[in-house]
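Just one chain is shown here, as structure tokens, and it is the form predicted alone.
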Amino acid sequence: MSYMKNILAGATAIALGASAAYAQDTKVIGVSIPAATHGWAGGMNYHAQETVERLEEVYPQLDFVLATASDAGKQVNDIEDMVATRNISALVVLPFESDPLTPPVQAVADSGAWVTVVDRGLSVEGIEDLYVAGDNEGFGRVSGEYMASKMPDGGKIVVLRGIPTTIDNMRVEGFEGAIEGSGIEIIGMEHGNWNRDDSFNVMQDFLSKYDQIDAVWASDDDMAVGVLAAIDAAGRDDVQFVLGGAGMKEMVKRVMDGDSMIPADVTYPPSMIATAIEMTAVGLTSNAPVAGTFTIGSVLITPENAEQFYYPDSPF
């Protein structure tokens, strides 16, 4: 919804200007997210904790309960406990997995509580009041457009995909569409599973198979780390640059510093959890319309704007 683009800009003003009519009873917002099992999830946990602490100061009429889970079963138990012991008025959830989390989140919605789902959708459509996610097709498109601009004469590249998912498919389709007609040829494409070690092995295979690789779309910063390690180990100097994605602080710093091997990055921010929590708080404390879908666009990070996306205290 287009009107939603202005919500966050006015969130602070709404909070500070909320009348006493909205502060009659304390309401509890439950936040349920996966534990920090990898870099992006670590960043998400950082932003979730920071946001909860900040909003507890902004909204005295709200309480927050934050739970992290290392597997889907634990997350289901966390949500059921929030309902039973805290009587939550709203739930912000990033599902560990879609299928097992759908019934308990449906139960929360059936109880009359507000539901905000983040990033990974549920198995049944229409349960949530608000859906907040990144633009996966846009992530691929922005990456492809940068590749095309960086390689005006074309060239040979290899691509590392993530885990086989619809999200990954959307990213690759966006990328392939953006480089169509550019003269860039994808000579190899394999799944690196958003994992450094897997990506190291995939890149080793690519380097053994191909004598000339002009660039790599790693499509993820964790995978880019593995790719760079493989290139260094092989002593290859034909690879001009590696393009990752998601905004890992180490990669953003390399962009800031003008590292020729990491000349740019593309955002898929773990801070989207902060957006979701904040919008949920606005919805509970004001008349601002926040229901619907809020898509966070992917932005190209370059040396000119990298400082805006650098969070040195974040684990990601």
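Residue numbers count along the first chain shown, from 1. Given the structure is predicted, the values throughout are model-derived calculations rather than measurements. Note that the rigid core is defined as the largest set of C-alphas that superpose within 1.5 Å between two forms. What changes on going to the form predicted in complex with the partner chain:
When two forms of a protein are overlaid on their rigid core, residues whose CA moves 2 Å or more are considered shifted, and Glu97 is one of them between these two forms. For Arg120, the Cα coordinates differ by 2 angstroms or more between these two forms after the core has been superposed. Relative to the superposed core, Ser182 shifts its CA atom by less than 2 Å between these two forms.
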Given for the second form:
Amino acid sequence: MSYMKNILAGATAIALGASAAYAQDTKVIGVSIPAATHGWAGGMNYHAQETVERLEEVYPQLDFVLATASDAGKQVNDIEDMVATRNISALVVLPFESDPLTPPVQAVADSGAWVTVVDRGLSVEGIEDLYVAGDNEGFGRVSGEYMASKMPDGGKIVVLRGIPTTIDNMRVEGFEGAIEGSGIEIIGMEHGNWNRDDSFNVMQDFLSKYDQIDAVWASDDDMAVGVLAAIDAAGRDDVQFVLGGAGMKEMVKRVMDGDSMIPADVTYPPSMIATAIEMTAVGLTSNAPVAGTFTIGSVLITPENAEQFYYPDSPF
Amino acid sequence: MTSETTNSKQSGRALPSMSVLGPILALVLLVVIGALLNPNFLGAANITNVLARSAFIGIIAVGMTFVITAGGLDLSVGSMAAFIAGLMILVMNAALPSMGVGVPIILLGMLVAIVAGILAGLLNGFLITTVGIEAFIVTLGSMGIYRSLVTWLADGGTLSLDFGLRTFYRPVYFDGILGISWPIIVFALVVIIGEIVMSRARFGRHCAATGSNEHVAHYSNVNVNRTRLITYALLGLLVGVATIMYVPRLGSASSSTGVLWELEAIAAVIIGGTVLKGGFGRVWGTVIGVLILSLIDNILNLTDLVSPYLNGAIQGVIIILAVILQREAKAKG
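And the form predicted in complex with the partner chain, for comparison with the form predicted alone?
Below: every chain and molecule of the assembly, starting with the one above.
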């Protein structure tokens, strides 16, 4: 519309070495995600950057703006800036928190741009065109089902929870539902805050408190690292295995190598951001319909299938 | 008025004042509660766990005691610890192909931590004393800088020490002499030296004089700026020492390493009876403060009395109570 846009588009086209014919139709996709403040978010940032770089090669007619925010307020600013200065045709957003991000994303949708929401949903339904959802309840359920199958005679387990949030509650509910009636008893549950050091301390205290712990649901791979170190240091051999979650490469590697303490892992892939960006790009450049909800299921990683979940180059 | 109250309170006994007894009483109370709630609480394993995990904050808090006594403040220590841990891991991993697993590479890592700590402390101290910027602002700035740097070094993920190296280095956290693990021994040494310097050496008196009244200290021939600069460098050095103990535990550093350590260290210093405005410091009190904070977490984990959502609230109440106990006593005594 404006000169600005043409100049921008032209500059991008030249930068990409694409032919000038494409310049007319260059569309901008804004990607707004939380900053890499913990392991999972780091992995998500890695996949976002990698996908953007790859898609800029594949689609010369697309341009990407990637912004990472350290809190919800900054993310709102990022999105406002994208609309005001980059005239985005589509927004891919992984909301920091649902409530504060709902009005600004709604405004983007009202302006006619395509909106893709990833992982955490918005507070109001029907704003987004595409929702790439993580399944937190399913994450807990798959973990619980695995525990139940691995311990057919039941047993005593301790659970480490994440930072107190809705996400954490949904996971624990899913887990508790899945182990109901299996004879597995949760004897202790504390918050390890998705943090290695915190979970190390919590696990040390669990080991002092209980003489017999059959297994641990660490519910996260970072927490599993702390738990394993605590068990190791205490020299206890009553704990048969530790189940983490998310799919950190070190843990996937241990599953792949047949480590008996880490017999399995449950995915909550940070690469779901790649799915969202890719589908948005397809939607903008082709006739293929991509509107709707796409749920990324949580999958059980076992030694048999671990290889396909192992990304040695990712930081997570 | 005051002397009357004091006399009636203290008649017939020669106990030290409540400002001394307050933190000790709080600690004893926590130990009794812990022992009653869980029989494993006083077991050697649990005591070792609590003391060893207190060592990081404890070593840093001893340095913080000097900084606060001299009228300063350092908010950057948690981020600094994370950054130094990251740097140490990177250097050791990089040196691995040429040096191989062995004592020299561990010493190299330790040297990196110590030097980086002293430099980081000197930089804070230089900006505060020579350039003359508020300590709060300088260290708030460096807190953000170090936190970002470690995130950047780790590419948003986690920096992990090479597995073979970690196995070799691990005993520095988990082993020790006569069943007492290294972090506890180092912590104890730092405390003993710190206590002697604070209460017996000239440097301790200079810190107190500087914190109590800069101008009076200056006219009493105390080099105020140099004293302050040394407190920050000392704190940096101790952050380096704490990191040397921290890295072998999990062999990794990430952006979530050392989060809020600065506030825990400052809280421990104040619980221990050091005055936040400066002018008076007590190293042994800081140790009590650190132990109180660790024990609260430990006891809450060992029992199911309180919802884990409320752990922070319990901690907050006990911190405030411990300080009120001293304040009351000080007003009277």
